[in-house]
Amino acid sequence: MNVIIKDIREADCISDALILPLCEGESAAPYEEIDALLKGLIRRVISSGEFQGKLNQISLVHTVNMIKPDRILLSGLGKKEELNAEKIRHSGGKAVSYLGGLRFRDISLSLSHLNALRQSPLPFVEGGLLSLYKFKKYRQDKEDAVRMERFTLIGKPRKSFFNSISRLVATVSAVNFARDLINTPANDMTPTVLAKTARGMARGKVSLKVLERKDAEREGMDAYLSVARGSMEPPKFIILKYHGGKGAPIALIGKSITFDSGGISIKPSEGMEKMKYDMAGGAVVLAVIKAAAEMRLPVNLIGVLPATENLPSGSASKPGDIVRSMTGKTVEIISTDAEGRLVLADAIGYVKKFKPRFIIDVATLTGACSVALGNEAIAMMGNDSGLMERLKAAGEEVYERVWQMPLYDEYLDYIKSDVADIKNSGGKTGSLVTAGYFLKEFVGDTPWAHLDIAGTAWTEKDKPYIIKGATGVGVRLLLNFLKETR
């Protein structure tokens, strides 16, 4: 998609459709000039009640050659007093996805009224671009052979707006990159394929290292390797570095279980097909590093993806096994379905060698996250209040909201083992926070935040700018966070 900006009259922009955003109850006055050229057509549509400006309401009007755009799409923003960035994002998603469904190649958006309302047009554009995503790799139908090619923004924005649009396009591209990885079925998204994908990113300021099984053995990553024992697919411990600034790196760790059956502690068969999404954290980390390189963010990043499958077999780890982590701490495996924290424990141990400024891990870690927060918020835990406040603020801005959960010292009692230093599951009680506390035991004094995206990385219903399937949640949050990090 080519996003361009033109300082011309709306009526002079040649396009399949011109989008005109309006708040609920507004008249045609914000677009008085163009309405006059249309001989009052916008006013008549509004006065008839056909279009009221309610949030996500749309109305398509043919211009019959009276102006250069072939059609006008009125797009509802909702009540003016309730207007915010997320509602503008929803309105953009609804409008642009509708026009995409009509297979239009060339659309335009008037910025004038959003500017008059003192609202940034960026969320409208962001929602629109995100709404066009489709995952059709395995479909034979050709209904989407015609794809939208150009999105023209009409107005006179500030100079900084051009850079903002460039960053926005890179961000949306990264989100869609993550969605593609997550939506790909596990037979085509193995640890080896994930490593190959990372290798394709290794150029310029991005470097790659992949630890094979023997390398991981030499590093003492028995916790990570215990998860890989049941699969014939070789594990790949993927390390990407982005060299964009000075000083200590920021460590990003993404859980990368390319398929999670639960191992010997096998999951119910219903819904297990969605367990291809258990590498969503890794996809987020890859996408963030990809976008950081494109945006030339002035930071150093190290991204770690401890990739493997978790399957049952004669060689799989068993409940009751004890493994030693890279840090030397021993872990009693209570449930092989609590595997994510095992791979993350060794990933944390690995990145600590680089003395990072802080560690952020992103993981579809617990089913309890969905029980606690539904599909509306990311569960966040950590040991550094300043880091968590910054992540929370970054998430609010892009509406990838986080909710901080406690890590009381008493939770250590839940995961104490009689035969090892720690056990990987304390049972159902407090299982969301005990999973976080388990990771805390490996972090030590390094500033750290844990983002559990189990409830938000996948959606079962279409939303105005996110269709059913992988959401790519976490990409926009982290890029917004890194944008303000120096």
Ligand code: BES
The other form holds:
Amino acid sequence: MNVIIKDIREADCISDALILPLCEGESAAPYEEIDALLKGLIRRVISSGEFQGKLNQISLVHTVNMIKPDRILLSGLGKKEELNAEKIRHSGGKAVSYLGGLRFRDISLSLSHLNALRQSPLPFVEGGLLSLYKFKKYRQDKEDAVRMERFTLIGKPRKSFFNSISRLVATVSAVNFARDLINTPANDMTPTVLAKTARGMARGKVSLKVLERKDAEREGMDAYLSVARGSMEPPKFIILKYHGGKGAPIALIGKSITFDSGGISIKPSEGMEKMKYDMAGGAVVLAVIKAAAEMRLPVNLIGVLPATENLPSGSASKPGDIVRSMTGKTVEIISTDAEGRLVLADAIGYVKKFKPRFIIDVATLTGACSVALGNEAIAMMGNDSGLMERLKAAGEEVYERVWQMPLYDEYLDYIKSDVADIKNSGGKTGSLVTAGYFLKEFVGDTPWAHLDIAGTAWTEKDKPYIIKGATGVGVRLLLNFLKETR
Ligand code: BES
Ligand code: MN
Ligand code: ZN
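Can you return the structure of this protein in the form predicted in complex with the named molecule rather than the form predicted on its own?
Entire complex below, previous chain first.
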């Protein structure tokens, strides 16, 4: 999809439909000039009560050769006093997905009124582009495929606007890239496929290294390898580096369990099919590195995906087993279903060798995350309040909201083992925070933040600009965060 900006009259923009955003109760005045050419059509649609400007309300009108766009689409922004970036995203999602559903190839948007309302039009475009995503790979019927090719923004561009738009397009395609990886079922999204996907990104300033089982053994990653033992699929410990700036790298770790059955501590079969999304953290890290390279962000990144399946078998690890992590710490495996923290422990051990400025891990780590916060917020824990504040602010801006949970010293008691240095489960009580605390024990002094996306990485219901399935949550948050990081 091509997003372009043109400084022309709205009436002269050849397109299938021209979107005109309006607030609740507003008259046609903001579009006076075009309405005159339309002989008062907009005024009529409003005065008839057909279009009231309510949030996400839309009204499509044919222009029968009075102006160049074939149609106009009035798009409701809701109450002026309540207008914010997220509502504008919703409105854009609603309008653009509607036009996408009509199979239009070429649409346009007037920026003038949003400008007058002192609102950035970028969220409107963002919501619009994100709303067009579909996961079609496994469908024979492609009829309802979106054909949108061009999105013309009409207005006077400021210099920074071109840069913002190209970042926005790169961000949306990164989100969709992550969504594709996550939605792909585990038979086609194995650790090997993830590694191949990463290999496809390695060019220019992005380099790749993949540790095979043997290499991981040599590194002493027994916590990670214990998870892989039950599966026939070879594990792949994937390391991507992006060299875009100076100084110590920022480490991004993404949980990459391509299927989590729970292992010997097997999960109930109901809903188990969803555990293909247990690699969402890894997909987010790949997508962020991809977009960071595209945008040439002036930072150094090291992305790590400890990829494996978690399956039961005769060779699987068992409750009670004790394994030694790369850092030397021994772990008693209470539940083989608490596998995420095992693979992350070794990923943390690995990135610490690079002396990163800070570590951010992204993981679908606990069921308790959605028990606590539902599907509305990422649970964050960490050891550096400055880093966490910045992540929270970055998340707020893109509406990938982050809520901090405590890591009280007392939680250590929950995961003390009688026989090893630590155990991988403290049971149900506080399991969101004890998972975080477990990771903290491996991080040591490096500034670190943990993002549990178990509640937000997947949605069962369509949202205004995110359809059912993988949400790609974390990509926009981290890219927005990195954009502010020098
Ligand atoms: N991948 C799951 C967490 C999860 C559950 C993510 C539901 C998304 C939706 C994780 O590996 C897991 O099984 N965690 C256990 C930990 C427990 C055994 C301490 C959990 O939360 O139940
Ligand atoms: Mn699990
Ligand atoms: Zn898991």
